[in-house]
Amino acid sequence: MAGKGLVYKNIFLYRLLMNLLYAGNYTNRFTSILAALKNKGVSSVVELCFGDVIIAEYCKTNHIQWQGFDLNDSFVKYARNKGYAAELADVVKKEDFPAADIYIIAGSLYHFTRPELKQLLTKILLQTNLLIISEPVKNISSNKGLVGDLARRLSRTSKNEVSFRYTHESLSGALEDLKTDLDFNFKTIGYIKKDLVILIEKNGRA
């Protein structure tokens, strides 16, 4: 990942900077998606964009089958290290994802516009009746000036990266416009700190 920023590069230079961006309580914004695992009763999950491996350990611990992808070596390289079955991949290209009780994708869905968006989402729902979101709304790096400039240089993800953000309003919005093309209904299932935490669940679930 040329041009990715620092934080990227690292594990715990990004948890320092989570830590610093949720006041101290950075791992409290995967409440919401635990709690929906255990709800739910799921014996797997594939997580994409994964980053961090709180999310792996959890199933680890809980006897969960885990699958991670992302696109930076380093959180890669390090997730293998601790013995997790996670795959370098761009999802975007990706097209064969494998079959799982539910997915998950936090704090990465910025990277995905329309259409890609949409394309996203189809193949997702092709492989499971469940999603989890979970997105930050309110951004550092959307404010103007140096601090989000800041913001910005250091959680680049590429040398190409955009500047775009969800916020509560496009998000749902967004979702809402997919819904009945992709046959699915979502609901809030949380809001942490910055972070909407949405479940879609396919037409006939619940």
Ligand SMILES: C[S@@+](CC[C@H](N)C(=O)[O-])C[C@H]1O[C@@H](n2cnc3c(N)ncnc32)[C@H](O)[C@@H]1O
Second form
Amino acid sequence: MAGKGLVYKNIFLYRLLMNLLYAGNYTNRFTSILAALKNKGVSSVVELCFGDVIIAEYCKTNHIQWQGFDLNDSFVKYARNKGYAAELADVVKKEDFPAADIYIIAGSLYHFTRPELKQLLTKILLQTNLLIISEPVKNISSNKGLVGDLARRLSRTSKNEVSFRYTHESLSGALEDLKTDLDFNFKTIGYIKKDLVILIEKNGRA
Ligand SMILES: C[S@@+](CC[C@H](N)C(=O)[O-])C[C@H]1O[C@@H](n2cnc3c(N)ncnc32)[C@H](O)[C@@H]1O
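Complement to the form predicted alone: the form predicted in complex with the named molecule:
Okay, now the whole complex, with that chain kicking things off.
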């Protein structure tokens, strides 16, 4: 992952930026995700673009099998050193996703183009009935001005990254467009700080 932004080289700098962006509530934004894992009584989780190990830690404590994929070697190394089943992978290119009770993708959909999103959801729904998406929809990095510019520069994963963020409407709209083709339903299960948290369930089970 050449040319990655500063915070993507170090998990502690990443947490610092996230706490800045979420006004000290970085870990709270996982509340809806963890509640859904508990409610659904899942025993295996795959987390795409995991970045940090907050969900992995919850899974370990609750005897849930966790597997994570990320293309950032620093984050993968950190997770592996902590004993988690983290794997270096570009989820756009990776074909062989593992089966799991539930998939999670948090704070990361904005990295993918619309065709990539469709391909990704297709691959995920071949391996699970449940997917949680947590995506920032009010983001200071989409603000104009100095603060937004700083957030954009620090958080980009590569020098060529295009600046793009979802709004509540554009994310719901993207999923509405895909749900018939990919045969899923979705509902909002949380709205925590800047993040819209959505549960997708295959074959109308949401
Ligand atoms: C903003 S961070 C979100 C991390 C974490 N899920 C969270 O919610 O705090 C985005 C993550 O997506 C990862 N990522 C971006 N594009 C990816 C790709 N194509 N394949 C795998 N990981 C990717 C980055 O390395 C980074 O860890």
